[in-house]
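Consider the single chain below, provided in structure tokens and representing the form predicted alone.
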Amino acid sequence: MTAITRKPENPTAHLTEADIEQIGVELDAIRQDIVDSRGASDAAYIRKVIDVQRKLELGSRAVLVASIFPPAWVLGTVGLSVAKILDNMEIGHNIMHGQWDWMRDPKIHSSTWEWDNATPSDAWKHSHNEVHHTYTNIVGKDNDLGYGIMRVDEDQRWHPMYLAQPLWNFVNACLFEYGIAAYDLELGRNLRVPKDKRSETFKRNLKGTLGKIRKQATKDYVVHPVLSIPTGSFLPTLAANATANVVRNLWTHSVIMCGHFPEGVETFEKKAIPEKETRGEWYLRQMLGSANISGSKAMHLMTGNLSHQIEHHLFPDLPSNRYAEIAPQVKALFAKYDLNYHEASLPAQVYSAWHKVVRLSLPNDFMATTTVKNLPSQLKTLYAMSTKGPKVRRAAQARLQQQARRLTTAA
């Protein structure tokens, strides 16, 4: 995968300007049909999900009070993990997108909702709704693409530090809510600014995030375990809460990686995006920069319907329970305009995304040109690229590219 404008064959080259604007017209029509038909059944759906999630969390926490007994620990931990995933994915994420604002229910509204996560909802809505959904997969603009810490495209110059990318991505997955909080704060950039010159906005946001983390940690790692002291379950309850948070983080990270990072999903260069992008052009970028996960209704629920990532990015403010309904229409539109509707099972998408993480942690064409027979010499080349200067890296990279071209020609 390379930035779409640098690919040998641009997958949109066959589209005229009129085609692109017509795609926008047809997608607007699909959206309007759902807007016009929203009603009582949709409202009942989200209220039911919230009710089930709250009862599941309360029941799981009650069971964990007796978590000194292994069956209670397993049952409570599984239940709490599922409750936290539902709270983050199908409920919090989608409510904060404004998907349910049309109900005019102040308890289920994007302006009032707060979730069980390290990031305050206002900070998340800015970085996710306003930045990520506006600049989807534009390298250098959309930090959700690699969360600003990874090499996500061949056109990004390789550096030895990227060799640690797979490890860093795994650590980030385990601590994902805190990684997102740091990303929402633009922590790296702001910490490089002298303390006395940091903006008041950053200081205010940092205070809010630390307050949110303290509140969540107090609930999970102090209050709930303390309530378990009478049964001798303090430590098991503490471990159960930590486990549920890690499970939620790993699941969320996997779902999000599958939505934008598998092989074949397109990225875009900043300079290639028009200053005033039309509705059709924006739609087209969402179509090519997203990927779906196939699966059951239960799987769709647990992903917050982000298994329909393509539909979500086209219509982020439509009720999530309607994405499955419009997916066949969207897929037919892809076929009509000869575009790739990227969809695969969860294991396939997870493998593909991690394959890309590993592939891009290495110099371009390294994996493509490495075999069992030439592995020692390839590792020697990689060592030289990692320990010597830019000139050595450039020369070695040129040799790898030549090897790759020869292999392609021979095939």
Given for the second form:
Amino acid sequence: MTAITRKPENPTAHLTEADIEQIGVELDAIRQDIVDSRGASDAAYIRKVIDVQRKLELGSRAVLVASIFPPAWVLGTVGLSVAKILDNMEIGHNIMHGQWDWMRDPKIHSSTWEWDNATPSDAWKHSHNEVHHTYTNIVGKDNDLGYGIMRVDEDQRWHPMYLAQPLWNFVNACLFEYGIAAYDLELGRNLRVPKDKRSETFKRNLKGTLGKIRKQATKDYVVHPVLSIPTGSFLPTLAANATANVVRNLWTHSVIMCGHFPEGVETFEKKAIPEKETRGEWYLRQMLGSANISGSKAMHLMTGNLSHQIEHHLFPDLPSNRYAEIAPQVKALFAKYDLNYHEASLPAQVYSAWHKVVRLSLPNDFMATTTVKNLPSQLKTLYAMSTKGPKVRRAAQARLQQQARRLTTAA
Amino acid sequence: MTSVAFRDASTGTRPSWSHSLRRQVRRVAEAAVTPLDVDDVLDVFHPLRRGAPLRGRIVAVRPETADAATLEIKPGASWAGHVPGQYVRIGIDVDGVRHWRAYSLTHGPRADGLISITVKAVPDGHVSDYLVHHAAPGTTLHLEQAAGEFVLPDAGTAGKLLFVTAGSGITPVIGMLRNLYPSTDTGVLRPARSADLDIVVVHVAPSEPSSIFRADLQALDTAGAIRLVARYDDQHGVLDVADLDTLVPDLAERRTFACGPAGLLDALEAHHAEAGIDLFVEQFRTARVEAGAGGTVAFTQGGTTLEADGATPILDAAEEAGVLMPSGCRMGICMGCVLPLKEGSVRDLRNGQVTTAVPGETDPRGILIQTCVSAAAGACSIDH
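Switch from the form predicted alone, shown above, to the form predicted in complex with its partner chain and output its structure.
And the full complex, kicking off with our chain again.
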């Protein structure tokens, strides 16, 4: 993948300015239809999900009090994992987007909601709602792409340390909630600032995040295990809570990778974005920068309807339960304007995203030019690129590129 | 959380062990359910419990006329009670959206602990139409404690009173009358505590069939508890306040309580001021004064800017423009829509009073204004 404007063939080249504005008009109409028809059944939906989630979490935790018995451990851990996923995805993420603010229920409102996650809602709303959703997939502006910690684009210069990025990505997936908390704090950037020069805002946010982490960890790793002591289930409960957190982290990480990472999702150069992007241009960038997961109703629920990532990025404030309903209209619009509606099953998208992580952990064109036959020589090249200086690296890279070009022309 | 090792100032004893145990249990419970609080969890099971945010459950909806109904509501355990004549704010979800309105309580405190409101569906009244025609028993709604000063004086219940009511202005008055003269299966009671009262009710309504509590008023009249003077616009013509002197010959000896639309209350105020008679009023809808030119209203947080005329409440103008606003009763009594005015002027539509915020001179946090009864009086910016 490379920024859309640097591709040999720009997938939006066939669109005129008028087309792009017309796309905006048509999408606005779809949005307005939903806004006009929001009502009691939507409100009942989110209340139901919250109600089920709370009962499931309470029930699972109650079962875990006896988690010394293996069946109770399994049941409680599965239940708690599902409850945590629901809390983060269909409930927390979407409420904090303001999808349910129209209900004017102060309890289910973006300004008051707090979730079961290391990152406090305020910090998350800023980095996610404001930064990520405004600057979606703009290289260097949208850090959701992982630029801070990973190589996610061919245009990023390869360096030997990226060889470890599949492992790093997996560790990040297991500890995802803490990764997000660090990301929301812009921890990397702020830690580079000398201690006495760090901004008040950062210090305040750091304190807030540490406080939140302490509370969440106390709940999962102290209070509930201690409550299980009477049945001798201290350690099993501790393990169950840790497992549920890891399961939740792996799941959310996978869903989020599927949204913007799979092969074929476009990224954009900062300088190619007009100073004043029109509504149509903004919509177009959201359309091309997101990917959907196909699947059952249960899949949509468990992904917080981020399986409808394209619809979500077009209309982040529409109630999540309505995305499925407008997806066919959105899809038809893509077809009408000859654009790629990027949709695949969860395994396909997860594979695609991981494939990209691995591919980009290696020098450009390395994977494309490697066969079983030339593996030894390729590995030698890679070893040289990793251990010798930039000069060797540049020369080897040029050879790889040439090789790849030859392969494409031959095909 | 403070330590439990304090001493009770009145008795000098340590708080009981059960009390401190309860506090410790609550602490653990809070830690166990974070980031929720214990109330969020308990709400799942028992929303009407003591200590919960005040709610109520609709027990029954009884039609009064074609477009009015009485709702009987079981309030949560924290309901503090009320005095007849007071109103209650209720929050109800209509089409998924929470709305707040204030309604008079139409019964005194009842033995069964229920409270009741009587709602008349007004044209274009989203909430009133829902309550009259669609509200179902079992629905949970949100409540605030009863409030309002339109009540009979404590000790001085004895004496000569006049109630002037129009339309749904009868609702706080019927609450008082039912409390004074309970209605039972055997008819209207006239308890000793109300024996010395001499009450005249002048009730105005557009027509007899549309008059809520007509039967109750007539029963009270028949039983001799009150003297009812019913004036129906279609039979008697629109009431001229000057006619009160004829309708109630001993008007000057009575204390007048009036509730109804602004026009009637204004006329009564003028009439009573001239005659030198006391008047207590309850007003349900704000009287709108002729306001000056409107202006640009800027919402500093959301970034929205809109043009509002001088007669439209900022709340309405903002909602029209799609701004999500805190709101409440929409008549200037509940302070549910209060927002800080950072700069510029607004005019209170009830009285024409202009409030101006000047950066550097007035409170830096802004001046709290009620957006439901304030219109732009020139350019202004609101912190929202």
